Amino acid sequence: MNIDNKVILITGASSGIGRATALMMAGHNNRLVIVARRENLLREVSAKIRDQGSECLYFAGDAMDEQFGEYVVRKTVEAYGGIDIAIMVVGIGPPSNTLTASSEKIKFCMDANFDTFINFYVPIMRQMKTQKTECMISHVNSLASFFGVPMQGDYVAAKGGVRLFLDTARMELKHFGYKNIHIQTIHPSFVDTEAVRNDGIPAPGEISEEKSAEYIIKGIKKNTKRNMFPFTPALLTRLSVRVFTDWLITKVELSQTPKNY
């Protein structure tokens, strides 16, 4: 898919993977709409985007608020006429123990990863179904969404839920004849972001935010259904899903898990 001269909506764009992706997209003469909670950081990112020659609108708010998603999409369409690419990056993954965590903590993590996506997906899909040109909904998921991971039970459950939801949406788009709308899930391994830098979760093979953004943009250009990276952990994930047995997956994962968390 072409990424030049597009209207691109990015949630979670004030820091981390979202910020890095927005700044890389800024070099392609785009009209960017960036969303996050921290207005001061959005303002800084917006200025950097404009310095690179792209237009930019920003909206500060909570992606867990359904009305905020509706508002952002409406304002984007009013300003630019439609949405060509939507990249949704919002999510959290603090350490969690399924044996001791409270229901409140578990549900908050799952809402922050699932509801934040749905609150934007619904109005974006509604808008894209009115468009005739090629467009894409892309969700930054995780390689961990394919199996259980100690210290991340609520996180991987929510990410797995979004992955399956979008697999279904892809089928239904084909069934109902919306050939111009593409669905993509993005599955990075560990990425060195501010949010996870000191969370105590093992992160073998960690890559930078910028490298992650490079992989994301490459995947959007190729219009892959599942953009999994980097190579080695992505390959191991594919093998885990198709070949490895549960006992081996469990053995490998527990070898990297702290005794107490």
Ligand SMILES: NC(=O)c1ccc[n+]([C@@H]2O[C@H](COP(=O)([O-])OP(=O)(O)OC[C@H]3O[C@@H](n4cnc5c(N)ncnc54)[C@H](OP(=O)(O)O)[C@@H]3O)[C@@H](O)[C@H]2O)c1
Contents of the next structure:
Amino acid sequence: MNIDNKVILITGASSGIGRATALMMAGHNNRLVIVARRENLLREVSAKIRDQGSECLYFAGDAMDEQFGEYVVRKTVEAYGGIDIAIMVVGIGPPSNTLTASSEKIKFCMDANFDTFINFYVPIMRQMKTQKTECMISHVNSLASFFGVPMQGDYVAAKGGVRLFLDTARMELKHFGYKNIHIQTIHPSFVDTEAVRNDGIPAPGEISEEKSAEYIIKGIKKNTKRNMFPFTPALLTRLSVRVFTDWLITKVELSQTPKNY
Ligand SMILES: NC(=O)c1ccc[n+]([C@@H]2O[C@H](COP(=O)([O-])OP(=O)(O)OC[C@H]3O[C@@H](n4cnc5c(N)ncnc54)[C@H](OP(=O)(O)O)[C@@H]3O)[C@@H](O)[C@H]2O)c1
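Show the other one: the form predicted together with this ligand, since we just had the form predicted alone.
Whole complex next, starting from this chain.
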């Protein structure tokens, strides 16, 4: 998809991958709508976006709140007439242990990754179905959504859930004749953001936020269904899904896992 002169809604744009992507989109004469809870950070990001020549609206609120998703989409359409590209970045992945975590902790992590996505997806999809022009829903998922990962059970379950939900949405768009709406899942490996810097989860081959934004924008331009990066972890993930045995995956993953967490 072309990324110039578009209305682009980005959730989770106050920091990390979402922020870097919003700033990189700002140089393309876009109308950006950015969302997160920390209003002070959104204000700073929006000023940087305007400095680069794009328009920007920001909305501070909790994506766990269904009404907030509805509100942001309604306000975006009122201001800009529609949404061309929605990049859903909101998510958290704190270390977790499937043997000891409370149900409250597990459900919180899953809601923070799944519900925060659905609360925006539903009004965005409703809006895009009224549009005739090309548009895209893109979700920042993870390479970790393809298999079990020690220390990340609730996280990978939620990300895997969104991936399957969107695979289904893509089929149903085709079935019901919405050829103009594209669905994309974005699967980074490890990205060096403040959120994960000291979380104790091993992160071999980490890339920068800016590099991940470059990959994301390249994938949107190419309209790939699954944007998996960088090359080596993406290849290993593809092989894991198709070729490697559970025995090998478990051995490799446990070799990276701390003894106590
Ligand atoms: N870093 C990695 O290694 C990595 C790898 C693969 C995938 N990912 C995925 O990439 C995404 C971004 O991660 P990141 O590392 O860039 O972390 P981050 O800087 O913490 O970004 C998360 C963003 O989501 C927002 N957010 C979180 N919960 C929210 C809520 N309830 N309501 C509204 N906004 C909320 C945060 O803003 P506020 O706190 O201001 O609300 C922030 O802007 C996540 O979905 C993550 O799973 C990250």
